[in-house]
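First, one chain by itself in structure tokens, the form predicted alone.
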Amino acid sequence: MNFASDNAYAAHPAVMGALNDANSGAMMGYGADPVTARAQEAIREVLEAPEAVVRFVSTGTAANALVCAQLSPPYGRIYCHDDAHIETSECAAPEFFSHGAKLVTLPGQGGKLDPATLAQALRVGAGAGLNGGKSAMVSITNATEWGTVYSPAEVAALAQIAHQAGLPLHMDGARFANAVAHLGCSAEDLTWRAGVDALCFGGTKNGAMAAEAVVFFDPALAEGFDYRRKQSGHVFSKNRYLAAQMLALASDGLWRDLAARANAHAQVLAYAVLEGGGTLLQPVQSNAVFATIPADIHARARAAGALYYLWPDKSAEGLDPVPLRLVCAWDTPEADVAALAAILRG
């Protein structure tokens, strides 16, 4: 029973089939192939953004870091949440690829930036001068690192503040599909219609093998991005293998269906936590459950072979109750979900 991460499970058969279909004959390299063209158009159609620039990379870290480097100069200030993935989990890649940009981290409940807090930080940043650097961009994560979800209205409120300060808004969407599936809204309502300027549209955590889409809704913001992607080693010679994965997910709403399946598994576990006397640390709005459970239930889960991280302190063994994170994937076996749920209920 593996609930450690949604990247622990398999690529979807449609993704593998698309890879096999692309694995035939000769095609031009470096993205000049028909598979890449179809995948780019499919992403534009999903987002209802016909003018958007779409490029593919193999990891979420690459996607986020390269967008940060694209939107921020080396002396820039990048505003994000304290728990943003670009702050906690990317080994300073945004700072490295931007050649020195500074992450300015801000508090907020449930992994979400608060408009008033952001507005105050931007006011302070505007007066930082040479000593503090120049405010450059705002980055949010949807779904967040705590599994919560920004609504279109919440995104729009942050975008308005960023844009009033002359800054673009980036969305780290490693679990974008889970956010859309939870909200039941359209992809465009959660992105460009709400004011998002650049999106990292995740595939790897949602049925792909290793593929992410970088989307710039304003083509002017993407000027020079291909050189940056090449310099970082993310222009693949056989780019069709990246593109084929995202093409499969973008076809017939598969990306949304897989996310909805993972979200539903998380809801089962959330109810079980509560029934067993545990506490939810955050509302369960995507495919992750952040909770505390009694130590004896934790011991039983471990004895049954359940894998998951203690959270936020991964060395929190011995606490009672035990804080943990459970993450479901599109193909987490229903039998495993049921088995863990039975243990959580006590």
Second form
There are 4 protein chains.
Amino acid sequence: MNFASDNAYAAHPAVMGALNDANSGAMMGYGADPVTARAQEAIREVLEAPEAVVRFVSTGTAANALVCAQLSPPYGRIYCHDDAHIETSECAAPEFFSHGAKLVTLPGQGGKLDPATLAQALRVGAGAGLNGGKSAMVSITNATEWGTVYSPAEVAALAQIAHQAGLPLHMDGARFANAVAHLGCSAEDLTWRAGVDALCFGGTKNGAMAAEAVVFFDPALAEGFDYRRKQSGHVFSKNRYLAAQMLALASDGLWRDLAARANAHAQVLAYAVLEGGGTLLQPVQSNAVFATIPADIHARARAAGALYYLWPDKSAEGLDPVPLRLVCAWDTPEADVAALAAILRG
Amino acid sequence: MNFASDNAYAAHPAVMGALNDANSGAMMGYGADPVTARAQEAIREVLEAPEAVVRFVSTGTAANALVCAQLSPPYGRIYCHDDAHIETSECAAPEFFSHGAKLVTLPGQGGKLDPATLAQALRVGAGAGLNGGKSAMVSITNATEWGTVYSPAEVAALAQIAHQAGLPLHMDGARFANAVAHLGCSAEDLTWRAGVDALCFGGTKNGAMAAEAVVFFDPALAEGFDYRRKQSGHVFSKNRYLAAQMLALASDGLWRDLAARANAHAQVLAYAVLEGGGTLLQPVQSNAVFATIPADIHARARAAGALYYLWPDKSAEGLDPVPLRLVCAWDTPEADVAALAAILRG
Amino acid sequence: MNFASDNAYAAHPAVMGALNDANSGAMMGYGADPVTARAQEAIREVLEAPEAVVRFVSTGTAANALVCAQLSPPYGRIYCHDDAHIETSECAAPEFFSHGAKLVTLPGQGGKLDPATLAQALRVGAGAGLNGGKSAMVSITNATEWGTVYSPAEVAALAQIAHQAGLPLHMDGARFANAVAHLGCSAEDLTWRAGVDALCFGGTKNGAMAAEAVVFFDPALAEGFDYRRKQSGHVFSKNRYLAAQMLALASDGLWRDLAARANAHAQVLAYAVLEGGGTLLQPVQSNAVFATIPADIHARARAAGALYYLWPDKSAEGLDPVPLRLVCAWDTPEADVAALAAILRG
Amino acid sequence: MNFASDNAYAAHPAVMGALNDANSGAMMGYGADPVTARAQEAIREVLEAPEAVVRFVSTGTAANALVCAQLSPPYGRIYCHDDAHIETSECAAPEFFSHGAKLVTLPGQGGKLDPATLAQALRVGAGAGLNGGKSAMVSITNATEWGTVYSPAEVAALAQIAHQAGLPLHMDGARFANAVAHLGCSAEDLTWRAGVDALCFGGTKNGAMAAEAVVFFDPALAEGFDYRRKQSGHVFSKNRYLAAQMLALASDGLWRDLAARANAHAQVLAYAVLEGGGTLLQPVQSNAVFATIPADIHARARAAGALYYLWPDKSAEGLDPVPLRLVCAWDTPEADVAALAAILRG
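Having seen the form predicted alone, could you now give me the structure of the form predicted in complex with another copy of the chain?
Below, the chain from earlier opens the complete complex, with every other chain and molecule after it.
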């Protein structure tokens, strides 16, 4: 019973099928192949963004850090949430790729930046001078690191503030599909229509082996981006195999269906937590549950072989109730969800 | 008929099979899965290097540049051939990853460094002082960018010179399998027994989708390497899919068999070139043929749909004879090889 | 009446005299001159550190950032106070020089790290894994950005915690002289005897034109440091002019005398603030006063031509009382100090 | 008798005088002082470039590397001569500051790029693709590393080729004054009128202690440059002391007079070399003589205490004739010049 992470799970059969389809004979390398072209077009269609520049990379860290380097100079200030993945979980990749950009982290309920906090930070940043660096971009994560989701209106409010300061808005969408599935909105409503300038559209956590799409809605923002990918070792010579994965996910709404399934699993667990006397630390709006549960229930879950992380870290072991994170994937076995839910209910 | 590059070709069925095998259920991420462990062990067995540190990345540029950053400080001098892939074809990735290391490039017949040239360069480098930077490492490619191969004795001669200067020796083995297949030696004879300290063992050009192994024969040299991979976005969360590819290649000598097949194709073409009045620009020792052919034969090959690069670039178009490069892969169709050979014979 | 910053003030006549003394005829460049040798020795004597490696650079940002790059890999975590100069005022120079190191900032009263907070942060850092990076060093500022001073015992407590975690301790001593002058201790008591591994010994704010000494108490920590200086453009070809400045300050205790004078000015102002009904935001232990004063007194000071910064920034204009920072230098005219003090007394 | 380097010599009394003049009381820091404003204006007047952006830094390496980072992205190709200072003598600072730019070095007589070679290299670069990087800028040195000088027409020919390829032209003018003094032209004729976009105008080798001016003739090219200076530790808080040095040199043509004096010394030595049976390896057009002299004359010069470097390095010791470099400064004693000349005449 693995609830440790959605990246602990497998690739969807349709992804494997697409890889097999792509695996025939010679195609020109470095993205000049028909699979890549089709996958780029498929992503543009999902986003209703016919002009967007779409590129594929193999990890979320690469996707985010490349966008940071693209949108921020070395002396730039990148505004994000205190708990943003780019701050906490990418080993300072944004600083490495950008050659020094400073992440200015901001507090916010439920892992979400709020407009007033951002606006105030941008005012301070505008006066930071040489000492503080130059404001360069705003980055949000949707779904967030706390499993919550920004609505299109919330994204738009942040985008407006960023744009008024002359800054582009980046969305780390490692779990973008989960956010869309939760909201029931369209992909474009949550991105360019709301003012998002660059999107990292995650595949890895949602049924791919290792594939993410980087999308620039304004092609002018993508100038030179391919060189950055190449210089950081993120251009695949056999690019068709990256592209095929995203092509499969983008086809027939698979990306949304898989996310909806993972989200549904999380809802089951959330209710079970509450029934068992636990509390939800955040609204459950995607595929992760942040909760506290009674220590005896935790002990029973562990005894039953359930894998999950205590949160924020293992120093929580021994507390009662126990804070933890449960993450579901598209292919978390329903039996596992049911079994854990039964334990959680007490 | 694609002879443009070996990376234009597909993944081997055994690789696809290994991916399918790996694609079942949940496994812990970031390399803490059993497939990764087995693949690392398989590479160590191929190299008869039970203590070696083995890591997987998805591109050759990443593999090489990460090793450069690992073995050279920002102010380091990296000695390599004028035509080394790290110099000509990686968009300055070694400089980017290392934060400034200087590639000191040296001439040499057939794409190979020769000991006297290297020794002299290291003497100059030893006196380069603050202005010139600090000698840090030596890098060779085997098989080389000109399709030639260093023998174990040739590698050992260079390693000895490097080691006497206190420098480690890196081997870019994007086509390592082709070199071993040509030489008929063991993998260890061509690497650690000859003094190689770090090896990039290529899979992508030899039947993988996108997978390379980075090998440090002395674990002390690998200190902190995982952080470098992570910070540059080259740690896969679902690492099993990288590992599975190399596991397939490392099993039952597949890596060697596939390379031997590609090499054999190249031999067929090389003889055909000579029969048709062309000349070989380099000895054909791996899977690439560098040659000149009469212009009329070139015209017939193009008319028959043969794809290949003029060499060093398309400015050679219109010359007679025409210099070109023909690259074969494990799965270049035999019919294509035969058809092109027939044309080349005139 | 300039109380804006100590770097608004001039160079001491002895510094100018030393520059004139050094300005005769030819000397070998890049530090191979007798002035440099004498200045290095003078700093070692001040610190009672005969084995220390001493190098001169021209700015405090360079000194700090070079030490960070020396002691932290690109994937390192550098622990410092929320308000550390390296975090707030160096335009991400540590990230730039180190190629990505993450500054982990910690709260603390009066601009000072406290041992329990540091110890807890290091425990978290030890479990940060690849995502969070590798703990690399601890950096403190003495005197702090809030004008307070760490005692030798306080430094030792932090050093012990750092060392137990295997990390070196860096002291940003842009106002080191002010700290020593306040404490009445020896320079060695506040540095290596207390466990400091690397010191940036400031000259610029204390009577030099532009000169800082970087000191590594353990020569092994300085390995390759000269290359870093060179590669970042911080090796002066005519190094004697950097060295002469520090030689003058290090001679006959001038560095301490000048700092004591600046500190004394600050004490005068601090008492005046209190007499006038203002409050001190921090204990006044060096040459800066952080205080609030009644708005009418502020208005009179401005009318009298007093220059100083509102704190933390000009958004404080209009408040009553007004928070501000007053900084004194060795050559702030006594008449100016007296005049401002009179106004502050109300 | 020091002919080792022009940076072995002292600062001019007028420079010291300007420093003393600047050394009075409080001035706002970071360049917001009147000395800086006057010095910037003086440089603009020297160059007849009223719109130019002028900034001061303390070393030539910083000046050049900052311009490289300003004009080239990390994936850029910087075209320069094989013997350019940025390639041979700056410890890979351009790569470090730019975060990876590749120096594409080109051969050329007398240390000078020739137009045909440059044009051909730019054609190759235009086809370099992702593998080779993106052409970003052209850099020349005037006077060159071989003591020769580009005329305005020669500069214009290179500028035209660079601009046709869309690239800016940088001039490393560490010895710009020597070039102007030799040519008898105006500073503007040799720079913006000839198409130079960015100039590093050297002071250190020509009577300053440590000061260089960076000049962007088109202010648009300077966007963000101050942040780069700050982030690399090259913003002086007491900027007046950098500025005062350049102000003194720029006043009353002092920069040109000092360079003319150094050049004249070199002419004396050049004739003496020829009279003594030596040969000039390059035309003597600035303040350095590259020559060979009979071994017995070399022995006598050494016995008389003459300091100079064998060229390209000390491995030339023992040759007959002996290749060497003699560099003169504005304050090389005339008696020393006469004494060495007497020896050289045999």
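Residue numbers count along the first chain shown, from 1. Each form is matched to the other, and the largest set of C-alpha atoms that superpose within 1.5 Å is called the rigid core. Only residues modelled in both forms are compared. All values derive from a computational prediction rather than experimental measurement.
- Once both forms are fitted on their core, the CA shift for residue 279 between these two forms remains under 2 Å.
- Relative to the superposed core, residue 313 undergoes a Cα shift of 2 Å or more between these two forms.
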